[in-house]
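One chain comes next, on its own, written out as structure tokens in the form predicted on its own.
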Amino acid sequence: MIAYPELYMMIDGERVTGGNRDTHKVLNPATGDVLAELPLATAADLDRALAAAQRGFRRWRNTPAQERAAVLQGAARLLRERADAIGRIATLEEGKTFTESRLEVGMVANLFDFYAGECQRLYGRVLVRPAGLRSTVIKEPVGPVAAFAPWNFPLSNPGRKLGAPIAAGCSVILKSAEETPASALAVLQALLDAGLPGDVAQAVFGVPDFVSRHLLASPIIRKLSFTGSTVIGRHLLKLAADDLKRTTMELGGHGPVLVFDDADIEKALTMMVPHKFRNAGQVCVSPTRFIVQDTVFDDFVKGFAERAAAIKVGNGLDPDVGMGPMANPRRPEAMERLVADAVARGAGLETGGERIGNQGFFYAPTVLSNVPVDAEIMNDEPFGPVAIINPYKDEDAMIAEANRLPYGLAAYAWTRDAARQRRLASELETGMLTINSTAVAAPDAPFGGVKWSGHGSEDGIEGVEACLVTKAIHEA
């Protein structure tokens, strides 16, 4: 057996639990079992987080560059140390592979690193005036930031919400996902321990509409990062609006995957299929509709449902198991409908479609073909191991369909036509393109998306640019 952590929430360097708080009982997304129970935040416990969010703010704005990037490279080193024993838990609790969550603790372990090289590189600029005026443009923290990340990625999203504003001089109040904190907590606690004073970043767990009204209610916040569905990003835009927060968005996709036919289909398929079902298609870049050229279309149907159906699915913890539960009891139910009312629409089931055992939220990989354009599944994400696989006449058709809906995080694309990946990269209305990857993220590259998929960026210099304002500053 595998031992789960005690749970709590970190505030002003403590460790909060027990008293009078309401509780949420974290899962074992692969048996259904309780993990833990996780202790929601108060009113007071807000409030403490807030003062000290504003405390650590002071202080931690004013620390040098070097400090703060001392804090960021020695969190990433201790996160590397303690991969094993982190990504243990992140399965444990949200399901997917052990090799999976490993990974992740290495990306923000990645990411950590690249943040601390840009902590000292925070430029401003002198501008051109005539003798004896002097005007300078300076980049400052913007101030203490509420960030509110999913449970999909439990350490590479609450990487995401603490590196840039860490690095940047502010101050952090993390909701992470009540299903997956030990993960999130795991993250914070590398920080904590390679120096970071413990107003500087708190993390709380709580009902997430009290948490969040709270939270942007109050003027000590200036900042609003959020990653999570289209949905609950507009209503969080609307609370943050009140008091002119700044706000970075991560939200929905609906991933096109654009197959031409002169593509390397078997590399396509080699890469796509594993891609599609890592950590049981609950992934906000995953690639969902996949718009192939009807020329190809049948051997990429036919390759794609004998790939997927030889997956093996079981707990994330087997080495042998190429994918995971679902996170939670939702998501199963979520493919149950969606898949059902795509084949009374006369979708072609080429393979899963079904629940996998008697316990756990497991759901098999699921292919479906010629699915009507009507479908839910169509048009509203799925987030799960579903892919759709639809044939289109030619180039524009294609382009079309990818843009036909109001989401645009992150989209791929297979053709061996220089001339046509030119075009792609001009037409295609998406945040992130890869053209013959699968390669969407990088700790160096903007990480966000365009129209309902929100707006700004995490990761690459744009990640901690979204934490500075700007001051201009003119002198006679």
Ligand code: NAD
The other form holds:
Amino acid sequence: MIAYPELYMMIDGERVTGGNRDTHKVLNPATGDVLAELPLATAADLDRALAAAQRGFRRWRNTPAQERAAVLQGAARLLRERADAIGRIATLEEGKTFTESRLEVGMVANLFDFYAGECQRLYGRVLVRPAGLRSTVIKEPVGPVAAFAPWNFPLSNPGRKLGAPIAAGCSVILKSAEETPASALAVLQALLDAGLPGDVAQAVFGVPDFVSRHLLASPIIRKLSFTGSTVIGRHLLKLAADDLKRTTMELGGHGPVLVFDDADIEKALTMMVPHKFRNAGQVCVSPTRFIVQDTVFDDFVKGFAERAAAIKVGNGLDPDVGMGPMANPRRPEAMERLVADAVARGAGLETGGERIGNQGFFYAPTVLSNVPVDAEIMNDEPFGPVAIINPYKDEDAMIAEANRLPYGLAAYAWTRDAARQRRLASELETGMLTINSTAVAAPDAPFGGVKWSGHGSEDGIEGVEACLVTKAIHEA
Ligand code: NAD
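Return the structure block for the form predicted in complex with the ligand; the form predicted on its own was the one displayed.
Once more the chain from above appears, this time first in line as the rest of the complex follows.
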């Protein structure tokens, strides 16, 4: 039996729990069992966090960049030391395999190391002026940030939300998803143990709409950072607009994968099938619409379905499991609805299409083929272990399908034709494009979308810049 920690909120450096607060039951998605009760914030808790964030911002903006870097580096080291323990907690509350959880700890550590370097390179510039005059441009931290992170990457989402403001010299109030609080607390704890003052970064939990309305109504908060669905993103943008807060919005996607007949099909299958079923497909950059040239369509569907059917599904803590459960009961319900709708409209069910077992939130790796364009799943992000594979005649038709939806987060292409690779890079409406690979994110690369997939980037130098404002100073 692996221990799951006691839950709390971290406000102004203090663990807050108990009282008459409402609580949320955190579930193990592999069993449906209750892991622990999570305390939910009251208005007074949020006001206390806001006051601390205001104080923490004044302190942190004046802290030398080298000290901020030392905290981030120290946290990265602690995360690596604690990777096994933290990884198990993430698997217990989110369901993904332990291998994936451990990798995620590494992603956060690598990002903190990168930001530790970047925060020491936040240069301004001096403009050319006649003698006696001086004009300078400087970058300053935007102010306290309210950050909302979802459950699907219980470690790296909080890592992104905390790392960028801390590097830039901001304070941050994090509300991570109530489904996966212990992972977020573990990331924050590494920062606090590395010397971060408790008023600089805090973690609250609560009824999401109550917390976001309360925090975004406060003039103390100068920036909103949100990762989640487009629907909620749009709602939060409207709340942030009242006070003209800055925003970074990382929203949904519906990842097109263009597979051309000149591609290495075996390699494409070998790499894309595990990428599709990573975290049971609950990934914003998950490949979802496989847009395959008709000449290789049959082979591609057959190879994909065979590989999908061979994936062992089970408890993510079991070492030979390739895919864990879905993270919460809403997701298998959504899969049942979307797959039934597609099949009723004439789609082929190549494998899967059903829940597994009678406990936990398992859904089989599923492959649909020839899905009509008006099926719900062709238009709404599936966010689950379902691959859609459809045939198309040529490059123009494939690009048109890729760009058909209002989303534009990640796109993938498989082709050995260099001229075509350049055309795709130019034509595809996407924030990130991966050609003959699955490597879609890295600490030094901007991560974000266009159109309904949001705006602004996390990671890369862009992640820190998103937490900075520009000031021009003219002296005579
Ligand atoms: P949801 O839209 O209810 O919630 C998505 C996230 O937003 C959750 O973390 C939730 O806690 C948070 N949230 C919800 N209402 C909020 C509010 N008023 N203020 C602040 N935060 C709020 O959906 P869900 O059932 O949790 O997830 C399903 C959908 O969310 C998926 O279909 C997918 O499109 C999207 N999603 C996207 C990502 C991503 O990485 N972009 C991650 C998780 C979920």
